[in-house]
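So this first bit is one chain, no partners, the form predicted alone, shown in structure tokens.
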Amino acid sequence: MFSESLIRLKEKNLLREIKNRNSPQGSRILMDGKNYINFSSNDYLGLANHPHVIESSKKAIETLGFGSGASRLLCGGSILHDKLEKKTAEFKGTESALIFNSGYSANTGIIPAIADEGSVIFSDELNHASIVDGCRLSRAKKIIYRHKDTRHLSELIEKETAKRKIIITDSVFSMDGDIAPLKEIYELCLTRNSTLSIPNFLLYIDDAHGTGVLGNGKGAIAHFGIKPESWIIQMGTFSKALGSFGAFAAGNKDAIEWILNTARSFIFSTALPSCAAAASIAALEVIEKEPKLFDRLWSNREQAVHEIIKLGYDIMDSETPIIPVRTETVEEALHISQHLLGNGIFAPAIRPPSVKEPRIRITVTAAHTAEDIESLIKALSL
């Protein structure tokens, strides 16, 4: 049924396959044999095989179990589960927070529960697959504007008269690695919202990429200096820069006491076992111990980016450690992450319909040597 489709695929170069480890998460990977130094991972803060992280899921483990059973709403849940939000919220400096069990299961479930009939969803053109799918799901009206572009967006708001308009953006966008322009967005939110004795506007940030990156690891609103007010959701992860794995909407009390109520991909969904709860708070403890992960991050992203550019690369802008490495063809890409894997890299070739534009995605961590960063600056001089 499917393989002429898969031969078009093939023939066209778009046809995806599964790799494998046979070694832990980290800067340094085991497949098929051989090692590599992985410049893939979303593991920005090397948290994903941190000691305590691994310790902590262990004990959960030992008193509480592996399975959960069930749903939240049942008897899913365990005491980590709670600890976990209430963590969260503090982290994050919002009054509320709610566990779901990854990225896209938190857009494609809080996306629908915030917008209505009667909402209009403002939506940035290059924002991630789990968050179109959200505003699929919703029953809102759509209306996309271009990437970053502030202006535009101001414009199409002027021409809505929807009671409730949420806009939504990624914070750091993962394919590109630039950051949107949340001040810009916020105060065009701040602005309107402030004439009106109950805000309309809400901001929805997915902020995936930026936990643990941005703001010294609290997130985009740090970064910005933008106080978490009750009209902003905060959408994460536990699975990127924290090493473990589940996702969290952070908000107000009443918003998040909402998405519980009527988010069908929480309330449909068996709650994460409470070892990743106990892995997701001890990333969390690790953070607020150890600053100069951050350091090390960032120090890592700028000797990447100096040494690409200087190679005479396209970066596409990028402002993160998710470095693209632009190219013109499909072909290309391919030819480039093969010739990485042949020295000893992984980086594979980033194609549609994940993207428009072929690249190569290179994230930096904090667990990267110096060395290994130069290993990849001696295998992108082609």
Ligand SMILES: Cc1ncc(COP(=O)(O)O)c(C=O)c1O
Contents of the next structure:
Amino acid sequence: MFSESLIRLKEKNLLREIKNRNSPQGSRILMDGKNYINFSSNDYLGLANHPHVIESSKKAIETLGFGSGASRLLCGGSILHDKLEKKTAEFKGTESALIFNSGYSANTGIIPAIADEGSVIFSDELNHASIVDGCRLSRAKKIIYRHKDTRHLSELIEKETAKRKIIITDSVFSMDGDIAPLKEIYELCLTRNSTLSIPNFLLYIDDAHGTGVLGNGKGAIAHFGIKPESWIIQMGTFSKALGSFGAFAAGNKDAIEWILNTARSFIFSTALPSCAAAASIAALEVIEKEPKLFDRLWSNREQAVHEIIKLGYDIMDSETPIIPVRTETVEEALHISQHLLGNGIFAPAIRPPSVKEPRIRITVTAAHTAEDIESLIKALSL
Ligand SMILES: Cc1ncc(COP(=O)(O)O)c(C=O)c1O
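Same protein, different state: after the form predicted alone, show the form predicted together with the named molecule.
Full assembly next; the chain just shown is listed first.
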């Protein structure tokens, strides 16, 4: 039934397959018996293998077991879910927070909870697929604005009269590594909300790649010096820079309570294992105690970017440890990725439908050494 479709995908060089590691995920990996330096992971601070993260998770399994049994609304959560929510709210400077099982389930649960048929969503054209799917599920009217173009966004907003308007943007765009103009978007909402007795502009920020990376780890709104407002909802993940698993919504008390009561991916899904919550708590503790991790992440990023540009590559508008290397064609992306693999470097080719323009997506982390980055540069000198 699907074989012809698969053949067509293969002919277009778009067939994907999973590779299997026999080592922990980290800056060095072992795959199919070969060692590679890994530039494909979103574990930006190298916390997935941090001893405090691992020990805390082990201890939680020993004391609380593994499976959560059911949704937290059905059979209750553990004290670690509650502790992580309090810690996340404190970390993000919000009144409240709620844990989700993944970033994907957060976006597909929260967006339909805050937007309905009567709402209008303004969404950046490069927003993550989970936002796109969340918008579809919400049944709200969706208006796509040009990537990071706040003038276009303002023009589109002026034309809409819906009661609730929601602007949704990634903070850091996951395939391009650039940062949303959040200060301008914030001002745009602030100006409009300040004339109303009840704010009707909501700003929803997907801070999956900003949390643990921007603003000394606190994320995008700290990076821009924006203060949390009742009309801002921050979504973020524990699965990337925090080296753990799961996601959160952080915002004011009523917004979070509403999401808890209406987000279907929260209500109708078994809770995250407590050991994952323990790992996230530990990761937050580590980044509070080890600010040097950020220095290392950003100096590694600077070293890599400097050298990659010197080789003549186009890194698009990257501003973060996500460094795309643009290629003309899918074939070229695959060729470079294979060449890197042959030289002990794991960095994937990213192809449609994940992106419109093919590229190699290089992610630099705090766990890389200067030698790792030199090896990458050497391998890129085709
Ligand atoms: C911007 C963005 N949002 C959400 C997600 C989904 O997060 P998770 O991997 O925890 O499901 C991702 C992950 O790739 C992402 O890049």
